[in-house]
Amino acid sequence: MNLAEVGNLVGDLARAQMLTALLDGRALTAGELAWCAGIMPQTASSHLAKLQGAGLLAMEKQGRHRYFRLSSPTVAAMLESMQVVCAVDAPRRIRPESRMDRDLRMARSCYDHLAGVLGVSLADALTDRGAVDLAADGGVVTPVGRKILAEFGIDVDQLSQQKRCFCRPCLDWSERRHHIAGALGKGLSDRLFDLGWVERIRDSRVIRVTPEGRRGLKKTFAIDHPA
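Would you be able to provide this chain's structure on its own in the form predicted on its own?
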């Protein structure tokens, strides 16, 4: 597949809306994706077949349902990068920022890791402490970082054994700065969910920081996340 073919697939409004709905890493049924795109289920099936055929989506059958998800973190990174380009025109918008816009900007899921102000703040906290060293195309955890992350309940050795990129910077489309992606980004996200510091908002990519999470982020990373 070439760039023009991918652009043609992603450029359709309905397909773009379905792909965006899958950016939180979950698998959704064809019916759920049809609802997200505001189209009929039959039309959604046609779009999903094209996306799956192009290798952008993976499908898994469970009972009578078919569940679709993004085929890989690479596809998610592509979509997030496209949103960065789209956000360049954001200051020109006349429409005032909505509550949903604000919530997405504050904290959201970017495939399997955290983005928005929360994700960028975590990246800043770890780099400022010398725990993580981010470069243009990757990142490493320092010896100091191994100790900090171990105390937070993250096994760096276990994460580094996964068959995927261990750590990379991901340019945040709303903040225009980097948050942490890769196995380490997922590990940080999973740990915050396990602690009950963050929770998902239903039918949305928005992540809500709980009161306990605000206290924990302040104590552990010196992050003052607004309520």
Second form
2 protein chains.
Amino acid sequence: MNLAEVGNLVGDLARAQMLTALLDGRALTAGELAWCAGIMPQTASSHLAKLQGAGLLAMEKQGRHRYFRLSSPTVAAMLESMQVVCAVDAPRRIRPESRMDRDLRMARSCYDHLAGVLGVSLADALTDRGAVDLAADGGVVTPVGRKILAEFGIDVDQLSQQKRCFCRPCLDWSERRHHIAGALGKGLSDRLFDLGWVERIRDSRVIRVTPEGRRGLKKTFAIDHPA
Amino acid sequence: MNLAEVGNLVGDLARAQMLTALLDGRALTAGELAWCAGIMPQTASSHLAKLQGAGLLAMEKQGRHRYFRLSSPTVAAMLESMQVVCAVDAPRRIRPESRMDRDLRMARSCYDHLAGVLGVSLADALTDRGAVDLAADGGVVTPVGRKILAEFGIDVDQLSQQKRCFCRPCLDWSERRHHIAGALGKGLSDRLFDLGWVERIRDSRVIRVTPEGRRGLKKTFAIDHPA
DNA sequence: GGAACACTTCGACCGACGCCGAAGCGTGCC
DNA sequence: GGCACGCTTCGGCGTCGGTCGAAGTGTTCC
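Starting from the form predicted on its own above, please write out the structure of the form predicted together with the DNA.
Complete assembly follows, chain above in first position.
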């Protein structure tokens, strides 16, 4: 397998839509993916066979359904980096407002961390008070930030010992700005779930901010998250 | 611009070969790129126009030559992550031995750090003596490693304060194993150049290990780099 | 057993795109 | 000026692959 083959696999609109739908790590049935891509089941079937054959997708049978998911975080990372290039190359364009995915824009999961307006606001808040310092290729937590995060219930030392990139800016495709990924991003996300400030919406990447979370975000980070 | 468009751009063999040739950050002329891709200049011209139009490549006129390079490290990162997926998906295959790119396999630059047998050996040496601990998504330097690297002339604290990913495993496409990227990868590379242990070959990604470097690598890291 | 359902396989159609030859444009060298 | 050179534009050719209808396989439910 070479670069061109991988590019080709992603380079079809229908397949790209399927992959995007799978980007949050959930597994979807062939039918659902066909619907996502706006094509007939038999067409989807051939696409899925290609993606699976190339090892981008993993499949699991369950009764008469076939569930597909991204085969590894490596694939998710690749798609993410491709989306970043998309967003960077088209920095200024009229934002196509769509009612339907307003919720998705507000807050969603991006593999294992938070994205959307919420994710970006959180990154902004931490940057504004000098807690983290983000650059193109990574980021650091300042001594001040260490203290702020500790008060919020996040042990930076423990996170930084994980064998993964500690802090990484991840370009948000809806907001065209960065949110925080890496161990810190996951840590923040986990903490918000633990506190009950946010919760997942079934069968969706959408994340709901609870009333309690709205109060907490306002008080702790001065974030006014829209209802 | 969307995911599929980017995929499509990379998804052509000729374009993929051009992009790969540009992956070390150098700028090449349209003619050189045509040669790399094994196509006629007029065909290359249309490919390059597409890549440039999409913002993946930047162009600079110089006399009657046109120099093309990757427009940003973001693009390089994307290509790298795509190559990783290529390599992961095809883990075991008969290695196609080619005399021509033996040098390239032995040691080369990968954007801003070292790759090839040399890069992998270095990563192995550091891992073996417990200096670094690499995982799928990142890596850490142990206290022991901090000491080893300090003796070698690398200030880990300074590197870790850079606003980029500190240590990241980068899958080596020729060796199918990891070498070290990120700030640490660049730090190692810089140090080897400063010591005069390695040097660039003009107009190529190939890196030559000097006799002095061969001795040094053997003594310091117990690496027997082939001549 | 039979019907509904999820999905796959096969075959035919057709549009998109990569390819090169020929010709045109701008630059540098003698 | 004249020629060589690097590159681009244009036009026609060929092929590859995405598309869907029809038919087939396997599963669930009654």
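In this text, all values refer to a predicted model and were calculated from it rather than measured experimentally. Here, rigid core means the biggest group of C-alpha atoms that superpose within 1.5 Å across both forms. Residue numbers count along the first chain shown, from 1.
A.B. asks: Superposing on the rigid core, is the Cα displacement of residue 186 between these two forms 2 Å or more?
C.D. replies: No: residue 186 shifts by under 2 Å between these two forms.
A.B. asks: With both forms fit on the core, has residue 73 moved 2 Å or more by CA between these two forms?
C.D. replies: Where the cores coincide, residue 73 still shows a C-alpha shift between these two forms that is 2 Å or more.
A.B. asks: After fitting the rigid core, is the C-alpha of residue 211 off by 2 Å or more between these two forms?
C.D. replies: No, its C-alpha moves less than 2 Å.
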